[in-house]
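The chain below stands alone and is given as structure tokens, in the form predicted on its own.
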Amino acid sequence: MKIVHAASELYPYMKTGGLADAVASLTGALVDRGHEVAVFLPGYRSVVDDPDAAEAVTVLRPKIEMGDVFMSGEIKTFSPRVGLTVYLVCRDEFFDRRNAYGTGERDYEDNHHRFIFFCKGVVETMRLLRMNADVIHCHDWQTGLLPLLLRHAEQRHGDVLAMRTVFTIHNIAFQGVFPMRSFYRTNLPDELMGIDGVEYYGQLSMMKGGILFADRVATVSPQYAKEIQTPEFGCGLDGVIATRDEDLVGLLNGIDRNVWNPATDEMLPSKYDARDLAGKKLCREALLARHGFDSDFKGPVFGMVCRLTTQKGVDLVLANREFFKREEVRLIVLGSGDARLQEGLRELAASLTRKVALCTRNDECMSHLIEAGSDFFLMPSRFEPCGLNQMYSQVYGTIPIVTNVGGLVDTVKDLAGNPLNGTGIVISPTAEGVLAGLRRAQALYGDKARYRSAQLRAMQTEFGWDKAVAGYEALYD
């Protein structure tokens, strides 16, 4: 098949969280498959200037209507490998800019613009290449618009530029919403302003055009699927997703074991596997001497990468600061965020120097190394669609300990119910439950062969994207 996948991040190119995995690894095994696959993403200046986009040629200058005006767009490719092109959509003002969404601590206020952009920019492109797609696989609130504007392209133009669309809902708690004036840069009908269409609550919502206008519907864990269409962790849209349950389908996502592999790993100072674990305990006392720990300590050492939101759980875990100063364990944690809950952690590391430390740097070998060198993955999200930093864990020998939300129930099988195939240490979403977790994962570490034997289980789980990768041609289909 022909496929063709718009994404707002690709890794290695720009990422910020698991999308961008997400969509590398999809596409990587789609192309593993013999299928023809093209991507778009937005011309970031990160993406202009990586090494292999340096060859990348212009194929199209495209005039781009937004409203009342037609913006000037270039569209540069390049092929990472064969069977994958890359197509970058770019525009200066919107896209030469060091990040993806805005500085850290607040949002472009253009974003819907910039979107709209991409967008838009994607359907002439495939239009004026005559791309002939069997099918568009859209992610995320960024791409929401694109089967709307592509069907209505479509009709503009008596032409055909793909045969099926697909969204996927990777995080529906953000929606892509703005104020309704930024309608008119769509120039779609004025019908798709009411409540049939992308109104939500008097504004925009580029979300709610994904879901509604897509030909299918996607999300990135069986459980999320269920889950979003309650109100509790539907964010409000849980009542347009009721209106495409028969096309709702949750597809787990998998990892790329050519990145994360410990036995392949070129980020870590040693590399292992299930038959030897001789190099985690090297990746461990590297990873403490770099924080400026002993790297002798004997205690558990707890590993958390994350963006710092309440959505991660960051204040579950400053809620029980009491246990790190109390007892004889290491937390580091990898992550930015918000302003409130990286001041609290700074100033938690800033009193427990010997026992906390915090790195706010945009650092993907630190990533690998936490996982490599924690003894537990601490990952308590209030709600996760599927999570990938726990599959990390498990096929990297470190045990997780996560909620039981989203795609976190799919992946880790609790050692309390499971004493002989658990794989993990699974909580509420409370307080009061990552301390619970906190206190199992110490007994656990006191009882080596159990402790072992949990960390073989896991690292046996399979969590590649060949399975994966069959549901998703089963939906193509």
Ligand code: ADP
Second form
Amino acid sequence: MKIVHAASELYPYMKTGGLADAVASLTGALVDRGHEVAVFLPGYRSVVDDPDAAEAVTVLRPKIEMGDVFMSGEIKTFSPRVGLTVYLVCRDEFFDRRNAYGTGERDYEDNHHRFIFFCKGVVETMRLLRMNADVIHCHDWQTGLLPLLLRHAEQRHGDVLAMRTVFTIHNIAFQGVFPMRSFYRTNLPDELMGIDGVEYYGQLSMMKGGILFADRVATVSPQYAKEIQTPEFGCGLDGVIATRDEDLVGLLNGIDRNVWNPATDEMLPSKYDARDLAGKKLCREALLARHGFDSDFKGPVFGMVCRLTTQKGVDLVLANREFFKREEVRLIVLGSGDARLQEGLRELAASLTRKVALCTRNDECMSHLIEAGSDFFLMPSRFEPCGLNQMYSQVYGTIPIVTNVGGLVDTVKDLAGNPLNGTGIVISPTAEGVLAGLRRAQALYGDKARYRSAQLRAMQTEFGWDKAVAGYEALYD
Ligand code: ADP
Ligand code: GLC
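Since we've got the form predicted on its own here, give me the form predicted in complex with the ligand too.
Below: every chain and molecule of the assembly, starting with the one above.
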């Protein structure tokens, strides 16, 4: 099949979270299955400057209609591997910036214009290059208007640009809601401004557009597909989702074993596999030493890698300061985000310099070292559409401590109740739940035989893309 993806992130060119990994590994897996795949990405500075893009050629310089003006854009393309073409929608005013969505706490103020422009750039390129896709697969709110813009362009020009459209919700908490006055930039018919269109409490919701107007809607785990139909997890869009329940499917993300595999991981100081964990011990020592801790430390090491947000339950960890003060454990956190949470962790690390470390860089190598060098991976999310780190930690032989939500439910079996096939510790998303998880982890760590067998089972769990790709192929069909 000829499959076009459009997304605002793609590993390794632009990544703020799991979206980048998921789009890269899904598209890679589709290429492995013999499909012809193109991925559209905004031409951010980091992509244009990437060595892979050094050979990029300009294939179009379209004039994009944005309301009552036409804006010029440039479409560059390169091919990182056979079967995969990346198209960059460039316009320096919008994308020649360091970040994807904003700096620190603040989103860029023109994100609505940036991503309307991006979606229109995709449509124009598909039209002018006569791409004739079987499917266009859109990811998250940044591409939410694409199915509508595509059908509108088809009607206007009498072409068929893509047979079918798919919209995947990676996180319904981010909806791309903007003042309705920006709607005119879409050049879509006015009737779409209403409740049956993209209107959401008087504003323009890009995610609602994707949910209502794609032929099929997917999300990244079966459990999250159920959850987003409830008021508790639907973030106000549960009613809209309910209208598409027949067309909604939850397909669990896989992980890219070429990037996340302790036996081949070049980012680690030492490689290892389930047969020989000596390398994991060296990674642990290196991790401790890098953060100024004694590399001989004998107690449990807890790792955490995430955006510092309430989604990830960082406040639930902070509520357990006393635990870290009293117990002989280490906690190493890699992440940045919410200023209050970041400050809370900074204070904790400053008051417990011997035990807690915080690294706020964006550091891909450190994220691999934490997965490999920790004994437990802490992920107390309040909601988690899929979550990748709990899968990465399992294949790295690091026991995940996760809450009973979303994709975490679909990927981690609790050791309690599943002594023969459990691979992790499942808790409730509360401060008490986190404390219970930390205590269970201490007890498990003290029982070397039980810890070791859980670790080996975790490492053997299959988290590849085979199943999800088959699911997407069926959906495309
Ligand atoms: P989400 O997409 O909600 O942020 P996921 O678990 O799906 O959560 O994916 C998060 C991804 O982002 C993982 O690959 C994780 O390692 C990575 N990540 C988060 N923060 C950092 C950071 N500061 N440095 C490097 N990688 C990070
Ligand atoms: C989102 C979700 C995360 C998921 C990722 C990739 O960022 O928060 O749970 O793993 O997308 O689908």
